[in-house]
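Single chain ahead, by itself, as structure tokens, in the form predicted alone.
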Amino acid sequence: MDNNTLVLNLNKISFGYPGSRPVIDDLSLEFARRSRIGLIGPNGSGKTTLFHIIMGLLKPISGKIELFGKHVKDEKDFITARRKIGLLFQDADDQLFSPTVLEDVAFGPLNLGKSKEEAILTEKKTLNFLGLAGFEDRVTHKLSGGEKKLVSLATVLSMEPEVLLLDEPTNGLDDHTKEKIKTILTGLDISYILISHEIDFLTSVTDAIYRMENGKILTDDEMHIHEHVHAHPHGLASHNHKQ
């Protein structure tokens, strides 16, 4: 793969929590611009851990990480890279910490050096895009689960990232909100890696689905044709379809 197109290059990464066997074992992954990858795997297979390693929140035992063509190792390296990568946490309550939606969504742009006026303009634009116009003064801890998830996504998108890491963005949501998130993601011009247990959802918003197993990522871009006659390049991952 052309290094000029790579936004993420993991080479032989290993990581383990103290007192346990490696969760990630000699893992390698190349992720290019304009890619949209789904990531599946059983609980405890290291999917969320992988995201935290990419963001520099956890340090691998061994291996090399390159982000946007540059080797990143120390915190100062990751600080620069984080300006281009947005991480959506699995639990919205881990992402929202300000009293109001306005303060939460504007926090990122302000932290990136925008003026108060610029941050508020970005916040309003992002909320409008997500169908959350008028939410500015809503109290975050009083929002519904679906509203919290959408506001969490707004806090990430307001920073105008080049890459998104989405950890179970539809977990626990009703079908209406899931469809809304599907529409939002397919309308974005951003590369992303998305963790989910919902294969049908992944099929609709990604170009390929990879499986995490035994500390490694298994890839399979082979076309898989189902008996009910449709095909998509998502390997051999089994999934169900609504009737």
Contents of the next structure:
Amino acid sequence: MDNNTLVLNLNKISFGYPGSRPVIDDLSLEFARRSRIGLIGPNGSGKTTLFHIIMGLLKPISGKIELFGKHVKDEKDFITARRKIGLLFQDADDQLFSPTVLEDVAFGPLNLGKSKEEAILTEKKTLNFLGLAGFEDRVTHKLSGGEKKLVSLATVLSMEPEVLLLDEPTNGLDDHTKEKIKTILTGLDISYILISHEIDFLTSVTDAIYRMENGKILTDDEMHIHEHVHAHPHGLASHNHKQ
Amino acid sequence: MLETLPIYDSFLQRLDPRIKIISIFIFSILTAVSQKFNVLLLAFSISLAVFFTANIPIKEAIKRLIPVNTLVIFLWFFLPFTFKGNTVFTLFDLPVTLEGILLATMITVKSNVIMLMLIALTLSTPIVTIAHAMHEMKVPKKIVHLFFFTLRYIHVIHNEYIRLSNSMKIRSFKPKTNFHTYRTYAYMVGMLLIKSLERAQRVHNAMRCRGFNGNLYSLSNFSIQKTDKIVMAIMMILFLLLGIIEWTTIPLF
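Since we've got the form predicted alone here, give me the form predicted in complex with the partner chain too.
Complete assembly follows, chain above in first position.
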């Protein structure tokens, strides 16, 4: 793959805590511009840890990380890279810390050095795009679960990232909000990696799905969408199609 | 208590929050250190006057004065009996001293006067605005951040507490005076502490991902109006008056 189109290049990354088996085990991953991939795997397989390593929140024991063609090593490199990568956390309460929606969505743009006026403008644009117009003065901790998730997405999108890392964006949401997130994601012109346990959701918003297990990405186990696009009355109820 | 405070539209509400904070800060110190009843009487009148410009329902104020006065009641149980001085009368064979009664009265007046003023402040100013005003007033960043995050996450931690205590209840936990109860409560407090710590870490991470560099930018603009200046001047004159009565012998009253 041409290096210029590679947004993300992980080379033999390992991460773990002393005395226990590695959380990430010699993992390599190449992620090209305009790709949309899904990660699926059991709890504790290292999916969230992988995202945190990409963002520089956790430091791998070994391996090399390249973001946007640049080798990133220390916090300074990551600070620059984080401007272009948005991470949506699993728990919206972690992401939304400001008392009001307006302040939270404007937080990122202000950190990027925009003026108050520009920040508010970006904020309005993002909220409109997500169908959240008029939410500016709402108190964040009083929003419903679905609204919190959408506002979290707004806080990330308002920074106009080139890559999105979405950690279980539909976890615990109702069908209506899930559908809304699906529509938003398919309409975005941003590459993303998405963690989810919901195969139906993954197939509809990503181009390739990888399975993660024991700190490794099983690339040979790549699932293809054409095998999986199906309407299923039971949705997530356990069913087997892989044979 | 954990509900978002209602803000009542009033003259006080429209004042610049910085003016309010500075005034109440000075006022509270003056009231707290005062040793004279005539100063306290004047302070009481000031706080009442300010309170009435805030347009707050009396019921709301009384609701908030109850906790302070519960504490004060306990002082009344002890101070009149334990403070050295001239005995006024005896109650159940215990001597009650004049000095003790005066001291208890003074503490009662002081705490209510200061509380009344703080009620007027918090019910006339959104707490976020207070945080931003503190920031504008160059209060150390760490204090402002502490204030800000406590405000945002106290609900989340309170909800976690409710979840934990519910999970104890559904498994038939009934607090009693025994070791099992103490240990269970200790576990719960420990769990809350760990959860809060981990949440703090996650929140900080989320903020770093969005380019946090130690600064919280405020979106609100404050500007001192003519009314603000007049109010500030009146307040300062009143404070000066309080100081003069307290620390000089000029017979103003």
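From a predicted model like this one, the values you see are computed outputs, not experimental measurements. Positions refer to the first chain, counted from 1. Definition used throughout: the rigid core is the maximal C-alpha set that superposes within 1.5 Å between two forms.
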* For Y17, CA displacement between these two forms after the core is overlaid, in Å -> 2.4
